[in-house]
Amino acid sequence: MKRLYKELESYSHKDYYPFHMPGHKRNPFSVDGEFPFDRDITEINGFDNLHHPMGILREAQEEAARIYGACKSFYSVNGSTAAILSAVSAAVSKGGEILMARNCHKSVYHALYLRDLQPTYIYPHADHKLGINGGISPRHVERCLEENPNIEAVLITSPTYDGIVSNVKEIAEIAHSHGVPLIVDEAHGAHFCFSDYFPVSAVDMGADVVIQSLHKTLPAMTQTALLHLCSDRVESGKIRRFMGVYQTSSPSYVLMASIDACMDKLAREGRQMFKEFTGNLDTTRERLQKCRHIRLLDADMMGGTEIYDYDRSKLLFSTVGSSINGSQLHTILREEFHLEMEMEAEYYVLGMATVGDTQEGLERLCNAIEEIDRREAEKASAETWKEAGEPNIPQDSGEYRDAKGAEDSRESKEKTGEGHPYIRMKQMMRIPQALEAPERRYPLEESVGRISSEFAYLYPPGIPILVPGEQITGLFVRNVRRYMEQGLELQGLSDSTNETICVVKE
């Protein structure tokens, strides 16, 4: 078959002059900087149309479906966001009901807004001490479906941002027994099917629609994703229609070529590439697991979190029991060791390993974590001497007080439920009602008891901790203040200082 990325490369060397879009006219001197203008075209003869694929793009999408074992696959150049919006819109009628995990990405909540949907939330299990979301319980899914017979679809995130995989197979069977489809946001699991080292993809576990971000874990450009249709429980015509609604009418051929090149490379060499990658990853994990203060987490360290499987390409470094928090570890790795991590959280830092990693990169990470762990061991040793009353070590060490205070604080939060952001909130209004109602701005501390007209979420990963229409609680306000004190990034509120919040006007 013809490959889009090769056809673009070939075309870039031909002498066709473009009296069509884009405005750069494939002229690299039309702007400063280096950009792939020579391959950035529009829907010209021979290059098909993503919104009405009949040739090379249809074949490319069919190839993606064969690779993943889906009935049909759709390219998305608007990332997983457009695919999620399309899947929800196709599966649930406007104004309908959906059962969804509360830790879904903000794009799911945007679908609720755009389609005026009524959600029933199912909360993931959680390890409050580590501050990590666990999996979704199939039993809870079944109970929710029994109690809400008008639900039209179930949507969960698996794997989570942290690599936690739910029992998709059992959840799918439960959903199907109630006559509804299962949509799985598998944005972080596009690599699963290329190695048995990783969990089984939701495509092979009975899900009806699966969304994957290629750019997150595979060698593809940012903003590239796939939507896999795996059954006839959701109409393919509706999926295609809504993909046309939520995607740009001028899809980037550079991005589509990136998807095509990624699929071609992995189809030909993926098994060998992943064999080398997983070997390097396993060696890295074995080495990092020897650290005792900055601990590399594994599934067996997370208690009572309904974990069905775990993606070991996610490198979670816990700071629990050390003298630093997640934000501080993130800063040290970036400023001192020049390692850019994926995410900082309250009690851990997340690094993502992919097939694109080099041995040199993984070695640098190991060296950095080992050095920080060594420093923490020295601090712990000093604290042991202090507790024993060794006279030559000051008893009034600020580092000791900080570490002791942090540990006491964690124990307190675990008892009160403050150690986890996804607290249960009371939904007083539907999202569209709250977003479109007259609003008034209040200082955050004075907003308790009122109805939010704004989202609030930690970014990354962009999962709302407050949704429009929910009643603001004192615990939410305390959590916000704690995140700000720790240097975490809170987004969503129209006041970027997070000092005030917009609420529904009484």
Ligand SMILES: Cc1ncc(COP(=O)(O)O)c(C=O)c1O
Second form
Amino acid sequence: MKRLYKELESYSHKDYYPFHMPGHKRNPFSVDGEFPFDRDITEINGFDNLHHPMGILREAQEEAARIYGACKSFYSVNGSTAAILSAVSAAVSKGGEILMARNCHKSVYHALYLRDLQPTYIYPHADHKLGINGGISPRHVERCLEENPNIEAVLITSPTYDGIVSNVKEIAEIAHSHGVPLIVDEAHGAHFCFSDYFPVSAVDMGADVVIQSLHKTLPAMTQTALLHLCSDRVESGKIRRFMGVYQTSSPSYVLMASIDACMDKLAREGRQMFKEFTGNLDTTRERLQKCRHIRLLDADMMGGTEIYDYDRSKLLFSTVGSSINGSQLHTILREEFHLEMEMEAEYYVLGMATVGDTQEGLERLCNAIEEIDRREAEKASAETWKEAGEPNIPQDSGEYRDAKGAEDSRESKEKTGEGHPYIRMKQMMRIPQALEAPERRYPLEESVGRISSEFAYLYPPGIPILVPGEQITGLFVRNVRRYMEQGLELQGLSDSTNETICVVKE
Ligand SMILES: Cc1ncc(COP(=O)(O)O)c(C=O)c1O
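The form predicted together with this ligand is what I need now, so please give it after the form predicted on its own.
Okay, now the whole complex, with that chain kicking things off.
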């Protein structure tokens, strides 16, 4: 089969002169800086059209479907975002009802906004001890579907940003027994099918539509993603229509070639590449598991939270039991060791390992974590010595003082919901109604009891902690204050200082 990325390369050496877009005319001297202008073309002869694929792009998408075992696959050059918008729009009629996990990415909420959908939320089982979301309970899905017969589709995120996989098989069977499709946001799981070391992909677990960002976990350029259609419960024609609506009419050939090159490489050498990668990963995990204060999390440490499986390429370092929090660990890794992690949360830092990692990179991470762990051990033994020698000195109530203190403070938080981002909020209005209603700005503390007309997210992971139409609670405000104190990135509110919030005018 002809490969798009090879055809582009060969075309870049030919003497065809472009009297067509793009405006740089493949001339590297038309602007300063280095860009892949030589391969950046438009829909010229021989290069097909993503929105009406008949040739090389049709074959490329068919090959992606073969690799993943889907009925049909669609390229996205606007990430999983466009694919999620399309899947939801195709599966649920305008103004209809959807059952969705409350820990979905903001793109799902944007689909609700654009299509005026009524959500029923399922909250993931939370592990309050570690501050991590668990999986989605199949029983809960069943109950919601029984109670809401007008729901047209179920949507969950699996794996989560942290690598938690839900029981997709059982959830798919339940959804199907109620006559509705299951959409799985597998944005973080495009690598699953290349090694048994990872969980089984939702494509093989009965989901009807599966969305994967290639750029997140595979060697592909940012913005690249795939939408896999795995049954006829969602109409292929509708998916195509909406992929055309939510994506540019001028999809980048550089991005599409990157998808094609990624698929070609993995189809040919994926098994071997992943064998080496998972070997390195396993050695890395074994080494990191020896650290006692900065603990590498594993699925068995998060028991009882509907965790069906766990993606071990996620390197989750818990700071619970150490003297530092997630944000501080991230800062140390960045500033002292020049390691930039994927995400920081209150009690942990997340590093992503992929097939693109080098052994040297993984070793640098091990060395850094071991060094920080050693320092923490020294601090802890100094603390123990001090306590033994000075038994009458009152303890301060510092949240991260020690493992016992952290445990106590977490137990009380578990009762109040404090610290857990996805606290249950009362949904008073649909998203479009709240976003488009007349609004008024209030200082954060004075907004309690009012209906938000804004989103608020911790970014990453970009999951809304407040959705327009939800009633603002005191707990939400306290959580926001704490995130700000800890230096976590809070986004979404129109006031970038997060001191005020817009609410629906009464
Ligand atoms: C769970 C999840 N779904 C969807 C997306 C959107 O993916 P993309 O950036 O490829 O549009 C993200 C992005 O972080 C995500 O974390």
